[in-house]
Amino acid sequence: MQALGTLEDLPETYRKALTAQNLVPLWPSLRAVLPPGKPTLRTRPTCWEYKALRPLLLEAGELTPIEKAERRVLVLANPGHGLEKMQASACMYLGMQLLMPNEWAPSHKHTPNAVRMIVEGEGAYTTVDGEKCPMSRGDLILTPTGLWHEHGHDGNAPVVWLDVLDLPLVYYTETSYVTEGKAQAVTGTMNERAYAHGGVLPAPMFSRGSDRRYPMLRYPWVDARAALVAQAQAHPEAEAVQVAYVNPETGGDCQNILGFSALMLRPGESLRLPVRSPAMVFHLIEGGASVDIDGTTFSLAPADTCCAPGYTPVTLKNLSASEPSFIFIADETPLHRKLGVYEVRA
């Protein structure tokens, strides 16, 4: 590939005329916004241990009452985009939220859609679209664009969940805004039981199915769990033993931008995923695993998270012989899949 010219190149004069104009000349940036053959990866594989970023997160709750924050988050920045953009990856925020007991967030709903990962405590809830949705250990709960929402505690023992939001995405298209509102009046609890059984629905002239957009706003860690063990036991020679978060009476994603999953890595796995285009997340919910990331290797605990590029080599490792691992899973597939960039590589 020949080389092209440089800013340098051009007579003084010519480069203050074209910026007069707000002209900028293409070529001495060509390769930087087309580089040849792979793009050029700004996210860094990086983790964030839960042992190490917990006590900061409980200062946070002693040094900021709620009034203060409206929503306690320490978020999990990747360096390689610079810590002040406040982004996993590309498209991708991560942040660590605490509620302590008797607090209460307020209501209010933004453009960026949210899903919350449920780390620690019980007696906390989140309340969606007039849904009150239980939060226990592993529950994913969707805060989708355009829901009204708040957080409470009535529990007495601090609540803390993974916040994943397509908020740098959503950002840079310069669409991503918030507005207040008042405390919601409950409507309706655990919907998603209407939606447990595989194969049945709730009949339409009987369910909101018909002009609800997002018909599942809590996904229990009980039912996950199970489908994925009924899963590896009634499949064994399966290569690997995954579920994803879908909506239920679509089967597509269960929300626009980014996708989410559970694994499962059966006792002493060691599971080398394809090489993708997009980006990913992985939270630890149970056991223990190893994060090879092209060389780079991280030990995950319980509740720790780690970010890999796109377009690079991941492979996970139970650490356990006699266990399984449960691994939650974000990722920019279905983004991808709308701007037809997705790609896998050999």
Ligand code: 1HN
Given for the second form:
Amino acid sequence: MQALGTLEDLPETYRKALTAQNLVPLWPSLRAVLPPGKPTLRTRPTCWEYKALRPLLLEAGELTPIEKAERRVLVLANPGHGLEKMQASACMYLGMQLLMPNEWAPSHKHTPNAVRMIVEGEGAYTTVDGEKCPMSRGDLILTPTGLWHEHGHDGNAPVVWLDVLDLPLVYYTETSYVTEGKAQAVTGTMNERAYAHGGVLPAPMFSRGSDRRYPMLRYPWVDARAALVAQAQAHPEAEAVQVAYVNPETGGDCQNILGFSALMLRPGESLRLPVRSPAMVFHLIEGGASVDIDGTTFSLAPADTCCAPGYTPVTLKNLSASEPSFIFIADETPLHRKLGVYEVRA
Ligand code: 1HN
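Just the form predicted on its own so far, so send over the form predicted together with the named molecule.
In what comes next, the whole complex appears, and the chain from above leads the way.
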């Protein structure tokens, strides 16, 4: 590829004249913004161990009362982006949130989409759009763009969950903002039971299904896990055992920008993932697994989380020869498809 002229090649008087007119020559920066063959990846393979993070999160519970935090979160920041950017990847934000018994995180709604993967504890709940969603280990709860949400805790031990948001993208597009609200009236709970039986949907006479853009807000882990185990039994030959979290009315992605799935690694299984454009996040729900990201290998214990840049080979291995492992995956696939930049490379 032809080497291009640099800024230093240009007379200083000319450079100053450009600057004075808010003009910039493209050619000195062209290779940086348009590198050959593969994007410049700021996202670095990074792992956050729950064992190291948990005591610091509990300490935040002592140092900062919930009223002074609103959301008591330690952000899982990727050093490749700079910690202050609070990004796990180009478009994904990750945070571990702590709610102590009797605490309340007040109602608000915002433009970024969020999901919560429950990590530890019982007795807490999120109320989303009037629907009270109980939290148990492994449950996935959606708080899509524009829906009111607040968190409460009636149990007697700390509750921790992993927040996954498309905040970096929404912030970058200058569309990120919040609206504060008052405590919601609860109008329903466990609404997801209406979708708990595959292939049959609510269908009141003369109308098919729900008019809600987000008909299912809570995906209980017991159901996702059972679906994985059933799939593994029904298709022992399958290359991968994986389920996607979808909108049950449309079969499409459950949210607009980020995609979510759960994967079961059979005992002893090693799985080479296709090399694809989206960055990915892996959170171990159960078992023990290693994640090799182009030669960087992380060993995940339950509740550990790591991220991998896009365009990079990733191999997952179950570290147990006798028990399955279960991994929650978040990635940028829906966004890449919508942008038309989605790629699979061999
Ligand atoms: C948010 O609303 C929550 O509602 C958690 O629990 C983390 C990070 C950035 C922006 C909004 C929550 C968040 C957030």
